[in-house]
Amino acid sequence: MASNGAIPFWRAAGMTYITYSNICANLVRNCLKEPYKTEALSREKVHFSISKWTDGKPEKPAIRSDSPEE
(Lines of atoms letter the chains of each structure in order from A and count residues from 1; the text may use other names and numbers.)
(Lines give C-alpha, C1' and ligand atoms only; values in the text may rest on other atoms or scores of the structure.)
Protein backbone atom coordinates (compact mmCIF):
# COMPACT_ATOMS: atom_id res chain seq x y z
CA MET A 1 0.00 0.00 0.00
CA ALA A 2 1.20 3.47 -0.83
CA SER A 3 1.22 6.18 1.78
CA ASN A 4 0.16 9.80 1.23
CA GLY A 5 3.83 10.70 0.77
CA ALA A 6 3.92 8.62 -2.43
CA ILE A 7 1.39 10.79 -4.28
CA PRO A 8 3.01 12.60 -7.23
CA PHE A 9 3.24 16.34 -6.64
CA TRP A 10 1.14 17.15 -9.73
CA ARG A 11 -1.67 15.01 -8.32
CA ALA A 12 -1.32 16.64 -4.90
CA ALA A 13 -1.61 20.04 -6.63
CA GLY A 14 -4.95 18.97 -8.14
CA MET A 15 -3.68 18.60 -11.71
CA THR A 16 -3.99 15.76 -14.16
CA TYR A 17 -0.85 14.33 -15.73
CA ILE A 18 -1.84 15.82 -19.11
CA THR A 19 -2.06 19.32 -17.58
CA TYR A 20 1.31 18.85 -15.86
CA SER A 21 2.84 17.54 -19.09
CA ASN A 22 1.51 20.51 -21.09
CA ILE A 23 2.93 23.00 -18.57
CA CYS A 24 6.34 21.31 -18.72
CA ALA A 25 6.29 21.20 -22.53
CA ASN A 26 5.46 24.92 -22.73
CA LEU A 27 8.32 25.75 -20.36
CA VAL A 28 10.79 23.75 -22.44
CA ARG A 29 9.58 25.30 -25.72
CA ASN A 30 9.95 28.81 -24.28
CA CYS A 31 13.51 28.08 -23.12
CA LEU A 32 14.74 27.05 -26.57
CA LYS A 33 16.88 29.37 -28.68
CA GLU A 34 16.05 30.32 -32.26
CA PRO A 35 15.49 28.67 -34.76
CA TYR A 36 14.51 25.69 -32.58
CA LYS A 37 11.98 27.73 -30.61
CA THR A 38 10.02 28.74 -33.73
CA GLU A 39 10.01 25.15 -35.00
CA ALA A 40 8.78 23.79 -31.67
CA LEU A 41 6.04 26.42 -31.37
CA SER A 42 4.78 25.64 -34.89
CA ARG A 43 4.42 21.93 -33.96
CA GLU A 44 2.31 22.92 -30.96
CA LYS A 45 -0.76 23.68 -33.11
CA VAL A 46 -3.46 21.00 -33.28
CA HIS A 47 -6.15 20.66 -35.95
CA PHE A 48 -9.11 18.31 -35.62
CA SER A 49 -12.62 17.78 -36.97
CA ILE A 50 -15.87 17.46 -35.04
CA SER A 51 -18.95 15.70 -36.38
CA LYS A 52 -22.33 15.87 -34.70
CA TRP A 53 -24.48 12.78 -35.01
CA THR A 54 -28.22 12.96 -35.68
CA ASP A 55 -30.42 9.88 -35.96
CA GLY A 56 -27.38 7.61 -36.09
CA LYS A 57 -25.76 9.47 -39.01
CA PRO A 58 -22.89 11.99 -38.93
CA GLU A 59 -23.51 15.53 -40.09
CA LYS A 60 -20.94 17.53 -42.03
CA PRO A 61 -17.69 17.70 -40.00
CA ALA A 62 -16.36 21.07 -38.81
CA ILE A 63 -12.60 21.61 -38.88
CA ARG A 64 -11.30 23.16 -35.64
CA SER A 65 -7.92 24.50 -34.58
CA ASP A 66 -6.74 24.35 -31.00
CA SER A 67 -3.70 26.57 -30.65
CA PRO A 68 -2.70 28.90 -27.78
CA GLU A 69 -2.64 32.12 -29.82
CA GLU A 70 -6.18 31.70 -31.19
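Between two forms, the rigid core is the largest collection of C-alphas that superpose within 1.5 Å. Positions refer to the first chain, counted from 1. As the structure is a computational prediction, the values presented were derived from the model and not from experiment. What changes on going to the form predicted in complex with its partner chain:
- Superposed on the core, the two forms barely differ at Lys37: its CA moves less than 2 Å between these two forms.
- With a cut-off of 2 Å and the rigid core superposed, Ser21 has a Cα displacement that falls short of the cut-off between these two forms.
- After superposition on the rigid core, displacement of the C-alpha of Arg11 between these two forms stays below 2 Å.
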The other form holds:
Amino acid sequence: MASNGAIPFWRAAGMTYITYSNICANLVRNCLKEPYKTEALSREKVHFSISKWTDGKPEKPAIRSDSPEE
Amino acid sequence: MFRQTSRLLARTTGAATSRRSRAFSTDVPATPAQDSNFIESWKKVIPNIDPPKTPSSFMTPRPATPASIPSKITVNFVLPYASELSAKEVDMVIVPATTGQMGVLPGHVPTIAELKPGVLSVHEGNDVTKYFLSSGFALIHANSVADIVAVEAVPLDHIDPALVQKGLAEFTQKLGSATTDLEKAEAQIGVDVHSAMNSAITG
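Coords for the form predicted in complex with its partner chain, given the form predicted alone:
Full assembly next; the chain just shown is listed first.
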Protein backbone atom coordinates (compact mmCIF):
# COMPACT_ATOMS: atom_id res chain seq x y z
CA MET A 1 0.00 0.00 0.00
CA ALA A 2 1.44 3.36 -0.92
CA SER A 3 1.60 5.48 2.20
CA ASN A 4 2.05 9.14 1.42
CA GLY A 5 3.36 10.02 4.87
CA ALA A 6 1.93 13.50 5.43
CA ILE A 7 -1.58 13.49 6.89
CA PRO A 8 -3.71 16.23 5.29
CA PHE A 9 -4.23 19.19 7.63
CA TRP A 10 -8.00 18.79 7.67
CA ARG A 11 -7.78 15.18 8.82
CA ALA A 12 -5.28 16.15 11.49
CA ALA A 13 -7.87 18.66 12.76
CA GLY A 14 -10.49 15.90 13.04
CA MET A 15 -12.42 16.55 9.83
CA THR A 16 -13.49 13.72 7.53
CA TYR A 17 -12.94 13.72 3.76
CA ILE A 18 -16.64 14.12 3.09
CA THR A 19 -16.87 17.22 5.29
CA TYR A 20 -13.80 18.67 3.55
CA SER A 21 -15.21 17.92 0.11
CA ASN A 22 -18.59 19.47 0.95
CA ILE A 23 -16.96 22.61 2.34
CA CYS A 24 -14.90 22.98 -0.87
CA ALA A 25 -17.99 22.50 -3.01
CA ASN A 26 -19.96 25.08 -1.03
CA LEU A 27 -17.16 27.64 -1.31
CA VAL A 28 -17.00 27.14 -5.08
CA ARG A 29 -20.78 27.49 -5.39
CA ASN A 30 -20.75 30.72 -3.45
CA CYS A 31 -18.29 32.26 -5.92
CA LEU A 32 -20.32 31.71 -9.06
CA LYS A 33 -21.80 34.40 -11.30
CA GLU A 34 -25.42 35.18 -10.89
CA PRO A 35 -27.72 32.83 -12.83
CA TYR A 36 -25.43 29.86 -12.12
CA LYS A 37 -25.16 30.69 -8.45
CA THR A 38 -28.90 30.64 -7.79
CA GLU A 39 -29.25 27.44 -9.84
CA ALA A 40 -26.50 25.74 -7.88
CA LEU A 41 -27.75 26.84 -4.47
CA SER A 42 -31.35 25.86 -5.25
CA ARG A 43 -30.14 22.48 -6.53
CA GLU A 44 -28.47 21.80 -3.22
CA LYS A 45 -31.36 22.74 -0.92
CA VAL A 46 -32.50 19.88 1.32
CA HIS A 47 -35.78 19.53 3.12
CA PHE A 48 -36.20 16.83 5.72
CA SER A 49 -37.95 16.04 8.95
CA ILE A 50 -36.05 14.56 11.85
CA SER A 51 -37.34 13.04 15.07
CA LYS A 52 -35.48 11.68 18.05
CA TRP A 53 -36.69 8.42 19.57
CA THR A 54 -36.76 7.74 23.32
CA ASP A 55 -38.04 4.56 25.01
CA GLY A 56 -39.10 3.13 21.65
CA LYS A 57 -41.38 6.07 20.83
CA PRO A 58 -40.74 8.93 18.45
CA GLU A 59 -40.85 12.44 19.83
CA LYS A 60 -42.30 15.39 17.93
CA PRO A 61 -40.58 15.65 14.53
CA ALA A 62 -38.71 18.81 13.59
CA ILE A 63 -38.81 19.86 9.96
CA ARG A 64 -35.57 21.23 8.64
CA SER A 65 -35.36 23.10 5.43
CA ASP A 66 -31.76 24.22 5.42
CA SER A 67 -29.38 24.67 2.59
CA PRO A 68 -26.73 22.04 3.32
CA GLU A 69 -24.36 22.84 6.14
CA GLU A 70 -20.77 21.79 6.52
CA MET B 1 -21.74 -36.29 -3.64
CA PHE B 2 -18.02 -36.97 -3.92
CA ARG B 3 -18.19 -36.72 -7.71
CA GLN B 4 -19.46 -33.14 -7.22
CA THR B 5 -16.58 -32.37 -4.84
CA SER B 6 -13.91 -33.11 -7.42
CA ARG B 7 -15.75 -31.01 -10.01
CA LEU B 8 -16.01 -28.09 -7.58
CA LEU B 9 -12.38 -28.40 -6.53
CA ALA B 10 -11.23 -28.61 -10.14
CA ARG B 11 -13.24 -25.50 -10.94
CA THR B 12 -11.66 -23.40 -8.16
CA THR B 13 -8.09 -24.53 -8.84
CA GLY B 14 -8.65 -24.08 -12.57
CA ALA B 15 -9.79 -20.50 -12.00
CA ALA B 16 -6.84 -19.81 -9.68
CA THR B 17 -4.21 -21.02 -12.15
CA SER B 18 -5.75 -19.06 -15.02
CA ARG B 19 -5.60 -15.92 -12.86
CA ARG B 20 -1.96 -16.53 -12.01
CA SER B 21 -1.04 -16.92 -15.66
CA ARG B 22 -2.11 -13.33 -16.47
CA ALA B 23 0.64 -10.74 -16.60
CA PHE B 24 -0.53 -7.90 -14.31
CA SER B 25 -3.32 -7.65 -11.80
CA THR B 26 -4.15 -4.21 -13.19
CA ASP B 27 -4.63 -5.49 -16.75
CA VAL B 28 -8.37 -5.76 -17.11
CA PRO B 29 -9.99 -8.39 -19.32
CA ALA B 30 -13.22 -7.54 -21.08
CA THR B 31 -16.11 -8.43 -18.78
CA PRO B 32 -18.36 -11.07 -20.34
CA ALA B 33 -21.92 -9.98 -20.91
CA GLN B 34 -23.19 -13.20 -19.34
CA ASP B 35 -21.80 -15.51 -16.72
CA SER B 36 -21.13 -18.66 -18.79
CA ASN B 37 -20.65 -20.92 -15.75
CA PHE B 38 -24.06 -19.97 -14.42
CA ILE B 39 -25.78 -20.50 -17.76
CA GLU B 40 -24.21 -23.93 -18.30
CA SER B 41 -25.17 -25.11 -14.83
CA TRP B 42 -28.71 -23.75 -15.28
CA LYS B 43 -29.15 -25.53 -18.61
CA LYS B 44 -28.05 -28.84 -17.07
CA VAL B 45 -30.63 -28.65 -14.35
CA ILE B 46 -33.52 -26.78 -16.01
CA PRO B 47 -33.15 -27.08 -19.79
CA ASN B 48 -36.69 -25.94 -20.58
CA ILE B 49 -36.71 -22.49 -18.99
CA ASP B 50 -34.51 -19.64 -20.25
CA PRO B 51 -31.85 -18.68 -17.73
CA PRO B 52 -32.66 -15.43 -15.92
CA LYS B 53 -30.62 -12.35 -16.73
CA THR B 54 -27.98 -11.53 -14.13
CA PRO B 55 -26.95 -7.97 -13.27
CA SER B 56 -23.84 -8.29 -15.41
CA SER B 57 -25.92 -8.73 -18.55
CA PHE B 58 -27.56 -5.33 -18.00
CA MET B 59 -24.28 -3.46 -17.76
CA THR B 60 -22.21 -2.37 -20.74
CA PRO B 61 -19.18 -4.68 -20.71
CA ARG B 62 -15.90 -3.20 -19.55
CA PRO B 63 -13.49 -2.74 -22.49
CA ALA B 64 -10.48 -5.04 -22.36
CA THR B 65 -6.90 -3.84 -21.97
CA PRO B 66 -5.75 -3.55 -25.57
CA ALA B 67 -2.49 -5.25 -26.56
CA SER B 68 -0.96 -2.02 -27.89
CA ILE B 69 -1.44 1.47 -26.48
CA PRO B 70 -4.63 3.02 -27.91
CA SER B 71 -4.51 6.42 -29.53
CA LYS B 72 -7.12 8.09 -27.33
CA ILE B 73 -8.30 7.86 -23.76
CA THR B 74 -11.95 7.50 -22.91
CA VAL B 75 -13.00 9.99 -20.28
CA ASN B 76 -16.02 9.67 -18.00
CA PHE B 77 -16.38 12.89 -16.05
CA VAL B 78 -19.27 12.75 -13.59
CA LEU B 79 -20.78 14.97 -10.96
CA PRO B 80 -23.42 13.97 -8.41
CA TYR B 81 -26.13 15.76 -10.37
CA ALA B 82 -24.97 15.40 -13.97
CA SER B 83 -22.68 13.45 -16.25
CA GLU B 84 -20.46 16.06 -17.89
CA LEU B 85 -18.56 13.77 -20.24
CA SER B 86 -19.61 10.20 -20.86
CA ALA B 87 -17.21 7.90 -22.71
CA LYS B 88 -15.69 10.77 -24.65
CA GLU B 89 -12.51 9.93 -26.58
CA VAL B 90 -9.87 12.58 -26.11
CA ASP B 91 -6.12 12.95 -26.57
CA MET B 92 -5.16 14.07 -23.08
CA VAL B 93 -6.58 15.28 -19.78
CA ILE B 94 -4.72 17.24 -17.14
CA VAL B 95 -6.09 16.61 -13.66
CA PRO B 96 -5.31 18.66 -10.54
CA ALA B 97 -4.03 15.89 -8.27
CA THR B 98 -2.92 16.63 -4.71
CA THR B 99 0.61 15.82 -5.88
CA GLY B 100 0.42 18.42 -8.67
CA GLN B 101 -1.04 18.79 -12.15
CA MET B 102 -0.97 15.36 -13.71
CA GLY B 103 -1.23 14.84 -17.47
CA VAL B 104 -2.95 11.63 -18.51
CA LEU B 105 -2.20 10.25 -21.96
CA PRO B 106 -3.42 6.98 -23.48
CA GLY B 107 -1.53 4.08 -21.97
CA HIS B 108 -1.07 5.83 -18.62
CA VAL B 109 -0.15 3.56 -15.72
CA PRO B 110 -3.28 2.68 -13.68
CA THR B 111 -3.60 5.30 -10.96
CA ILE B 112 -6.01 6.45 -8.31
CA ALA B 113 -5.43 10.12 -7.61
CA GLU B 114 -7.13 12.33 -5.05
CA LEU B 115 -7.83 15.73 -6.58
CA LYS B 116 -7.39 19.12 -4.95
CA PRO B 117 -9.42 22.20 -5.92
CA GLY B 118 -8.06 23.14 -9.33
CA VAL B 119 -8.49 23.14 -13.07
CA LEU B 120 -9.26 20.06 -15.14
CA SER B 121 -8.42 20.52 -18.81
CA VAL B 122 -9.57 18.18 -21.54
CA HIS B 123 -7.51 18.30 -24.75
CA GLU B 124 -9.08 17.06 -27.93
CA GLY B 125 -7.17 17.95 -31.10
CA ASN B 126 -6.81 21.70 -30.84
CA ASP B 127 -9.73 22.23 -28.44
CA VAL B 128 -9.14 22.60 -24.75
CA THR B 129 -12.11 22.58 -22.36
CA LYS B 130 -11.37 23.69 -18.81
CA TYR B 131 -13.41 23.11 -15.67
CA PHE B 132 -12.72 24.19 -12.14
CA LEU B 133 -13.18 21.20 -9.79
CA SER B 134 -13.89 21.57 -6.11
CA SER B 135 -12.35 18.20 -5.15
CA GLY B 136 -12.76 14.60 -6.12
CA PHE B 137 -10.92 11.59 -7.47
CA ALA B 138 -9.47 10.49 -10.77
CA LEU B 139 -9.31 6.77 -11.50
CA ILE B 140 -7.22 5.75 -14.48
CA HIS B 141 -7.56 2.16 -15.59
CA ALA B 142 -5.27 -0.11 -17.55
CA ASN B 143 -7.60 -0.06 -20.56
CA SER B 144 -7.08 3.73 -20.99
CA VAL B 145 -10.41 4.68 -19.45
CA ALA B 146 -10.28 7.60 -17.04
CA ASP B 147 -13.08 8.12 -14.54
CA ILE B 148 -13.05 11.56 -12.98
CA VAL B 149 -15.53 12.22 -10.21
CA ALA B 150 -16.02 15.60 -8.58
CA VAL B 151 -18.57 17.12 -6.27
CA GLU B 152 -18.78 20.45 -8.07
CA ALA B 153 -17.28 21.44 -11.40
CA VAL B 154 -17.84 24.70 -13.26
CA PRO B 155 -16.48 26.12 -16.51
CA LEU B 156 -14.02 28.90 -15.69
CA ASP B 157 -16.22 31.70 -17.01
CA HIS B 158 -18.94 30.88 -14.49
CA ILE B 159 -16.70 32.10 -11.67
CA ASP B 160 -17.12 35.69 -10.45
CA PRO B 161 -13.67 37.26 -9.78
CA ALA B 162 -15.01 39.85 -7.35
CA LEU B 163 -16.55 37.18 -5.12
CA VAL B 164 -13.31 35.20 -5.24
CA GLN B 165 -11.28 38.18 -4.06
CA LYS B 166 -13.76 38.92 -1.32
CA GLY B 167 -13.73 35.30 -0.15
CA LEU B 168 -9.94 35.17 -0.22
CA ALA B 169 -9.64 38.30 1.91
CA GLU B 170 -12.28 37.05 4.34
CA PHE B 171 -10.67 33.64 4.84
CA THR B 172 -7.14 35.03 5.12
CA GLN B 173 -8.44 37.21 7.90
CA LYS B 174 -10.22 34.25 9.53
CA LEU B 175 -7.01 32.22 9.34
CA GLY B 176 -5.21 34.93 11.26
CA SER B 177 -7.83 35.08 13.99
CA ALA B 178 -8.64 31.35 14.27
CA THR B 179 -8.22 29.69 17.65
CA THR B 180 -9.27 26.03 17.57
CA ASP B 181 -7.78 23.44 15.21
CA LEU B 182 -11.11 23.03 13.43
CA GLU B 183 -11.46 26.77 12.79
CA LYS B 184 -7.91 26.90 11.50
CA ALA B 185 -8.59 23.96 9.20
CA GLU B 186 -11.77 25.54 7.85
CA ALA B 187 -10.05 28.86 7.25
CA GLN B 188 -7.14 27.09 5.57
CA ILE B 189 -9.54 25.26 3.28
CA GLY B 190 -11.17 28.58 2.42
CA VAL B 191 -7.81 30.14 1.58
CA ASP B 192 -6.78 27.13 -0.54
CA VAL B 193 -9.99 26.98 -2.54
CA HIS B 194 -10.15 30.72 -3.17
CA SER B 195 -6.52 31.00 -4.20
CA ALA B 196 -6.98 28.04 -6.54
CA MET B 197 -10.00 29.78 -8.10
CA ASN B 198 -8.01 32.99 -8.33
CA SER B 199 -5.11 31.38 -10.17
CA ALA B 200 -7.58 29.52 -12.39
CA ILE B 201 -9.28 32.68 -13.61
CA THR B 202 -6.14 34.77 -13.90
CA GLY B 203 -3.73 32.04 -15.06
